[in-house]
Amino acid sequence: MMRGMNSASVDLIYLDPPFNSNHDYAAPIGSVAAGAEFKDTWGLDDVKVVWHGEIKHEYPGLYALLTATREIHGDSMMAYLIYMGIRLIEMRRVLAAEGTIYLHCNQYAGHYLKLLLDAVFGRRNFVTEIIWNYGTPSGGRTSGKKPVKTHDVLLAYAAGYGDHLYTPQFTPYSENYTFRWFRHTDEDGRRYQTRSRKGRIVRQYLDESPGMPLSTVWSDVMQLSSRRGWFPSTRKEEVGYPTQKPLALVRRVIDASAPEGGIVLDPFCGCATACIAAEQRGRRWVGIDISPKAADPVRVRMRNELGLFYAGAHRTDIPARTDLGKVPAYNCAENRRYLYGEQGGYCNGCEEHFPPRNFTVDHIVPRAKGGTDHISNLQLLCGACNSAKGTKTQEELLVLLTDKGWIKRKKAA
């Protein structure tokens, strides 16, 4: 789905992926979610061989991470990995110039995607880290011969560091914080701090005081209450999903860092926090996800939480970019030329020296699955390579002409 859509038009992705916890989750039979489940387990055999070769080929510092993942941790970090990357690629390419990247994680897989993002957004551009302190450790969480977990993380990296917007939040101070520095009261009963400025003394009110600057670390914003009965102030926003977050938790990110108006992606939208969230900071939104039943909580929770009916469009087909500027036809002799040109007259599939008639203009990334004319998804496949590549990738094309034998292992995936 995501690459239907244009480039540089998404201003804030906050994603909550599957974490690779190994397990399996699936909403409670009566809840609002009720039929979203998915799996959290992995192995090569969950993700497309075509994925790993397209890494190989486009993104080599990433394919290098995959090996020694696999190397330390297995099959099932690597295939992990392998599904997330294909999709950080592309959310690298959707992302304006200006916008940023909020990736929730946990410790399962935590520090592997800090690696993967690092490969994919750069390193320059990680923005920070933050640790989202959601509960305490009481009743049942302190069994265990470890210390008890009650923290998430999310990744932030930007587009461009330096360009990226970021919009200073506040937290109200603490009783104790007010207490010990805004001792004072004036004859009006307001209360206030003095501070020396320039060689005066000034004082600063509590009431014109915007609070405690954001710091990396989230303690005010409690957990979803789960069946066990935690927390349950925040109860109302439940819907049943598994592994849903709460509302408070996005809507300070997209204050952070989306514009008004702007346009916030969740390409793991699940029970639709962060498009209630969207809506209901002024924003548009975009979510994507997997389950077909992922249409359903957005429409039900419009109604109770928000009193609006959905008026927006869902699709299960794949998006026209509209990004690309007037393109001509894939097969014209210009794009011909171009490349033949570019590839000196060898096939992409085969790698065979041809003369430009026994050519054929191909899709790298079939329109069926999202690709477009523009030249940067064509190419020239002999004929006996483009009838073997029929609407497959190119990746899979590859893999076919392997296990046919007509190229060397080290070009496939």
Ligand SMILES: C[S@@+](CC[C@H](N)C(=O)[O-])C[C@H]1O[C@@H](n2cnc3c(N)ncnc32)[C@H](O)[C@@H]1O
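Residue numbers count along the first chain shown, from 1. Remember, it's a predicted structure, so these values are computed and weren't measured experimentally. Compared with the form predicted together with the named molecule:
- Of the residues 374, 173, 323, 351, the one at the hinge where one rigid part turns against the other between the two forms is 323.
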Contents of the next structure:
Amino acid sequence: MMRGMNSASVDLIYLDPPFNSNHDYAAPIGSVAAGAEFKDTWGLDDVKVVWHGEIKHEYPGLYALLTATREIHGDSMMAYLIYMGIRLIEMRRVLAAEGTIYLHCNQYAGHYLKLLLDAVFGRRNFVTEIIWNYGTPSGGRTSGKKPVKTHDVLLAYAAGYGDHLYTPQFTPYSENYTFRWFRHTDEDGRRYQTRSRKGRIVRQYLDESPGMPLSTVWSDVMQLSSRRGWFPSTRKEEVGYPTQKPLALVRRVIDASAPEGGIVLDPFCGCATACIAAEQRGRRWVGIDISPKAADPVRVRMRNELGLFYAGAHRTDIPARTDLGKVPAYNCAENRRYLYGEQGGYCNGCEEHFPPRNFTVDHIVPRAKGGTDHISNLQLLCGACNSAKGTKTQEELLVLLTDKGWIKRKKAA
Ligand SMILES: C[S@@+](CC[C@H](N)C(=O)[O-])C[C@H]1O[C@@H](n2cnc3c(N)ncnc32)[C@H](O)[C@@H]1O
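Swap state to the form predicted together with the named molecule from the form predicted alone:
Then the entire complex follows, led off by the chain already shown.
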């Protein structure tokens, strides 16, 4: 889906992907989200051969990192990081110059994901790490010989640090803080503290103060319960989705980092929390989820929580990019001439030499998988290799041709 989105087209990305938790999740029968499920257990069979190739060719540093992860943490973590890496590369492309990405993760894979973000977004574009302290260490959470886990992590990276949008946020002062600092009361009963500004003592009134500047530890947003209605204060927004995040959490991210009317993308939107939060805050939104059931909670929540009778379009086809300028017909004579020269007359499949008339123009990433007609996505294949490829990706074709023994000459060697 993201391959069909224009470059630099979204202002904020919030993603809450599977965490590599080694669990599988399903929404309870009877809930709004019933039928939605996803697995969060990983093996190398879960990632496509082509993803290895794409990362290896275009981000060799990232690939080295993935290979090292396999040494340290085994196949499962490497598979998970390939799956995340290939998507983060696309997120980097679709994020606008002033944009920020917030990756929601936890201690299972957070440290590896930070390295992945360093590799894809650039370590200089690291903005901050937020600790979301979502609950209290009640006895029920205790497991193992370690302190009780009560936090997730949000890693924030800018498309370009310094150019990114940040609107300062504030939280209410605690009673303890106002008691300690706003100690004085004037003749009208207004509380204030005194501050020294340019050598003068001035009053800062409590009722004129914006609150505490937002810190990197967020303890004022409680997690939701997967048992619907368990917490009365959040009952209205709970739809029974097992990994549903609170609206207040995502609203804060949006308030801080998305411009008014800007576009928020959540590429793992689950039961649509980011879509609802964006709608509430007057931003446009795009939500993507692999589960066909994900569209139902969007509809239900838009109606129940916002009184809107479906404020979006649900599509399952891959969108077509419109930002590549006027692209000529992919098999035009000009493209053929150019590609023949580039490839030196060799087929990009079997690597045999042919005259121009024996070649067909092929989409490296097939159109059916979001590939474009742009010259950067085209190559020449001989007739036999083109039929063998069909809608396969290039790496899948190469595996097939190697298995069949059709690749005789290694051009790269
Ligand atoms: C942790 S949940 C997101 C929960 C969401 N933040 C919410 O509040 O409802 C992760 C979601 O990622 C989806 N998912 C898993 N693999 C995916 C993929 N390859 N592409 C898109 N979505 C995927 C799952 O279906 C699941 O809904």
